[in-house]
Structures are given as C-alpha cells and as structure tokens.
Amino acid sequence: MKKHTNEKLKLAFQELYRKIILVSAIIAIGAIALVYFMVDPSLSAFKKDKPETEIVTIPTREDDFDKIENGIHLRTGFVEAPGMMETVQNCTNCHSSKLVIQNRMDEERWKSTIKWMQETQNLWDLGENEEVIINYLVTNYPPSKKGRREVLTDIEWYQLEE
C-alpha cells in the first residue's frame, strides 16, 4: 500500500512539475514577445493610420531664419532695432527669447542680471557687446508702467458724521 501511495505521489509531483514548466515557458515566450514589440512596434497589430504628432518643418533658407515682419524678428519675437542681432546671438544660446522679453528692467537691473549670469550661470564675458545689448534691452524692453495707482499723499481726510 505504501508503494502504491508513493507512486501516486511521485506521479502527482511529475504532473505538477510539467505544469510549472509549461506555465514558465508560456510566460517566458510572452515576455520575449513583449520586449520585441517594445523594441520594434511596427510589428504590432494595433497600428494607427495617422501619426500621433504633427511634423513641423523649420525654415532652412537663411533669409527665412532671420526674417523680420512688421518690425519683429519672427524666430525670436525681438523688436527690430540696433543691437537686436547681438542680443539674439548672446542671449538665446542659453535660454528662450521669451525669458528676455518678459523681464522688463532698467539699465542698472539689466547690468546686475548679466553680472549674476556671469557669476552663477557661466555666461561668458560679453565685452563690447554688453553695452550694445543693454542699450537694446533698455530701449525696447523698459520697465512696464505701474499697473496700480500710487499711494495717495497730501490728502486732507475728514470724518464722516453718522
């Protein structure tokens, strides 16, 4: 009887072993197929007819690259004026022209901003271009007018009677 039980147990373990091997093989094949489809998604059955993103072409002709319309440099949005190209060449290498345009400052603040960028952001020495750039920025991007009225002064206030 003990021999018969041992054989049944042995057959049950062999059957379990075969099932484990079969499940492992199926999982391994699925994992390999998944990795393959991730590497080459063109083999997928779930293809789309249209690309998800629109392809934008950048002008390649030199005259389109620095084109100016209505006094605005199209690529950067800078106002066309003396010093614009020096500003484009030195400022847009590191950041967007929009960052320059939105920061309206006076001459002193532009100088301190440039000094700060040179000390902390590895901005190179602008040499003679620094004065040209600052003049361009102060002329075309001065501080905006105050949005709120100033505090009232020299007013004779009176008490309201109830």
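Superpose the two forms; the largest set of C-alphas matching within 1.5 Å is the rigid core. Residue numbers count along the first chain shown, from 1. Keep in mind the model is a prediction, meaning the values are calculated, not measured. First, how it differs from the form predicted in complex with heme C.
A displacement of less than 2 angstroms separates the C-alpha positions of G127 between the two forms, with the rigid core held in common.
For I29, a C-alpha deviation of 2 angstroms or more is recorded between the two forms after rigid-core alignment. Annotation: Cα of T139 displaced by less than 2 Å between the two forms, core superposition.
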The other form holds:
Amino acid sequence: MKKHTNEKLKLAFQELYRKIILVSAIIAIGAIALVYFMVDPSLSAFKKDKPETEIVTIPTREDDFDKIENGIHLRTGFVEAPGMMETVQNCTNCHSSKLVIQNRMDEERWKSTIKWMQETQNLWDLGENEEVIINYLVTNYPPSKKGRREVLTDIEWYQLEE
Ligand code: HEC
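Mind sharing the form predicted in complex with heme C? What's above is the form predicted alone.
Time for the whole complex; same chain goes first.
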C-alpha cells in the first residue's frame, strides 16, 4: 500500500515537472516573439515580396539629355528645326529657354538684342551661328500679330474739354 502511494506521488511529480517545462517553453517562445515584434513590428523579414529597390537611371548626355519628342526638345522646349541645337547651345546657358521662346521678335530686333547681350551681359561672339540662330528664331517663333491689339481704325476722336 505504501509503495503504491510513493509510486503515485512520483508520477504526480513527473507530471508536474513536465508541465513546468512545457509552460516555461511557451513563455520563452512568447518572449522571443515579443522581442522580435518590438524590433520588427511589420514582420518584414517574413514577407517574401519585399519592394524591389528602384533602379533610377540618370539620363546621360548620349541618350536623354538632348531627347526630342513630338518635335520638341524636351530639356528646353525648343521646336525641332534647323538651327535648334545652335540655339540650345548658345542661348540657354545664362537664362531659361523660356526667355528666348516668349520673346517673339523680327530679325532686326533679334540682332539688337544679341548685340545688347554681347555689350552688357558678356555674351560671346556667335560667329556664323548668329545667322543660324536668328533664322531659327524668326522662322519658328515669328513675331506674333496677336501679341498686341490691332491698330484701331475708324475712330471718332473727340476733343477733351477743360
Ligand atoms: C552670357 C550670358 C547670356 C547668353 C549666352 C545669352 N543671354 Fe540672353 N540675356 C542674358 C541676360 C543676363 C539677360 C537679361 C536677363 C534678365 O533681364 O533677367 C538676357 C536677356 C535676354 C532676353 C530678354 C531681352 C529683353 O529685352 O527682355 C532675350 C530674348 C534673350 N536674352 C535671348 C537670348 C538669345 C536668343 C541668346 C542666344 C543667342 C541668349 N539670350 C544668350 C544673358 C545671356
């Protein structure tokens, strides 16, 4: 009878011992998971489809730098036509191409504007390119008639009375 009781006690201890081990193991695993979750809350290490690092290609002079799309030189906005590259190379160094594009002038006024820049703004001697550039500008950006209102005709003038 006594032996039987001892045996039972032993078994009970063994059972208890096993449970303690099991519970400690669960707590340990939980603790590790908790620490991991604090370090990496989005669990990104387990996600397969990590966003691929984007490869950014920087346009080089050879390909995109002077790219022309739909007849427009993308970098400057100039219309593709004979003389465009000369204009790009000589007229966009100091100011935006917009300043050139929005100033619609005739040949005479272009000549004097260029002369003015040469005399006061250190614009270099354009040599033969001057004619090429002026031709390009006058052809592709002619003085627009819509820019200013038309000359009024048929006006009945009246005298201001004092
Ligand atoms: C060395 C520098 C330089 C270069 C190169 C240059 N410019 Fe200019 N340009 C200037 C400066 C500075 C101004 C005055 C800008 C301002 O008023 O803000 C100017 C002004 C202008 C203006 C405005 C003039 C006005 O009456 O308001 C036009 C148009 C112009 N440039 C066209 C050209 C063209 C076309 C070329 C190429 C042949 C050219 N520029 C090249 C320096 C330059």
